[in-house]
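Encoded as structure tokens, the following chain is the form predicted in complex with the partner chain, with no partner shown.
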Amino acid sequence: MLFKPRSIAVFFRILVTALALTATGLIVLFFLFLVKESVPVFQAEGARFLTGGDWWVGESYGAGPMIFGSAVVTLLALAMVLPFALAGAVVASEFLSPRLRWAMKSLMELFAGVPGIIYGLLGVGVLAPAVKDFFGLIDGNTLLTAALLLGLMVFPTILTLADDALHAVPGKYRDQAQGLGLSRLETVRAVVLPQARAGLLGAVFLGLGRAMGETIAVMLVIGGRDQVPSPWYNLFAPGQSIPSKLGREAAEAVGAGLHWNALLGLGLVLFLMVLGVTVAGQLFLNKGRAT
């Protein structure tokens, strides 16, 4: 034997928390990098960075236009995505019987690891083609065909957590409010939904994160337009999300120029917004356990 029982314990304890730090030390380190990478770019902008319409490479870098693009179509995909979903953790929740419910949950978790390139291929194939003709359009490759398929990606996910958030309300107060006359709708409505608040909250928060980061299926038909539609709320227009723009332009940029501390600034604007989406997201979902 190489090492005596003692000195084994010595090396793995060694070996893990090397490892550990490794793994944290690079993570951090890639962040530093992301800030670092980003500043020439705010330091030649400034707050016109972030508010700026008007995106040429080698003129100006207004990062307008994607930050738009990207809160509204997370946003609408969560709106008209987020009845469903409550209803389908409702249903699997509160009236399933477990082996339903189980079977329920089993394929969201088989729908919430489809690839986004998969969504992409639908999206280009499907959805596109059916939005074109079904507002008579000439492009279907729209702000609004992004939200839709977007929905359709987050959908398993909001279910799936807001199904948990449900479910972690004890039995005791379904009881209770039963045995108080209460029928099992308006137990869920008075008792369950109140208590899950927080758990909720939490699931709609990691799906906003998820929504926002998604590159490929966005990519493939927001339609790539860097300018904000006339009039604003104008959703068959093309335009373009924070990913989706890194995604077309990174390949072409990579490694150098201002074009490069661009991206990376929009990858810092991206990665804060989803940052600050997911932690919220995380400590509803502690906070929903924890009661």
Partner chain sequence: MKRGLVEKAAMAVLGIMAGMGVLVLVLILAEVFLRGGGALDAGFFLEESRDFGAAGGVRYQITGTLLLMVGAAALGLPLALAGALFQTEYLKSPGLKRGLRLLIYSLNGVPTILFGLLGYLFFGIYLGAGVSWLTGVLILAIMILPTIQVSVQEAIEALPENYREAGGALGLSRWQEIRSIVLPHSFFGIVTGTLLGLARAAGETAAILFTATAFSGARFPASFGDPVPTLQTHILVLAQEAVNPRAIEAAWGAGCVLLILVFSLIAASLFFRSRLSMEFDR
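Please give the other form, namely the form predicted alone, since only the form predicted in complex with the partner chain has been shown so far.
Only one chain is given; partner chains and other molecules are left out.
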């Protein structure tokens, strides 16, 4: 044989390690670039950059409305979709036949891979007019519309990851529970769900990470207003998220000036938020697989 199996395995191990180190290095360099480019706006605005409510190009930069919009839209989307995603995962993992489960997961993974611009166009053409007509609003581009659209986008991701977490629970736990007289539903509630808790939390965090970083779809339906609604819980008001703000203004501020530094400061905040929830999600998933 020209190549021995052992040498091939060593080669691919080295290749995968090199690619992983390269990816990690790129992430570190990207983070350092964001920090370097964000320093001027933090020097000019101080802590007010994170808490201020005014964003006037050339005068002042306050990221408060964008941070508020990202938090509200993401958490609301998660709250609306989480019960349905977890219920769908329980049905797929515990009650469907292997063939139907495979078909359902394939469909969900297909939806999870649909580009954000497609969801955005559906939001503009269908969801925003529906919200406008149903609630009698002047404009359907609101925080609520963005949250609904974002919920639709992260639903397949959370469902498939939660299904994997439930399916990873060893069958012996189910057999022992049913041997003690528990019904199938009681087994799921008392045995499977507690065993899969870490994996389910990982699915939620990873879905949250994807929701935080979505740009185009949210930008098309959120309204683009750089203000916290009054009152703050008014979900029918237009708003702004960090990704949508970056999508709207990055092209006109490229390269120089405090405006560019302010946008990269927003990027740094978003980077840290997404990194935090993604790492937490991956840790929970790994813990779920290990138990």
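These figures come from a predicted structure and were not determined experimentally. Residue numbers count along the first chain shown, from 1. Here, rigid core means the biggest group of C-alpha atoms that superpose within 1.5 Å across both forms.
**Message:** Please state whether Val28 has a C-alpha shift of 2 Å or more between the two forms, with the rigid core used for the fit.
**Reply:** After core superposition, the displacement of the Val28 C-alpha between the two forms reaches the 2 Å mark, so yes.
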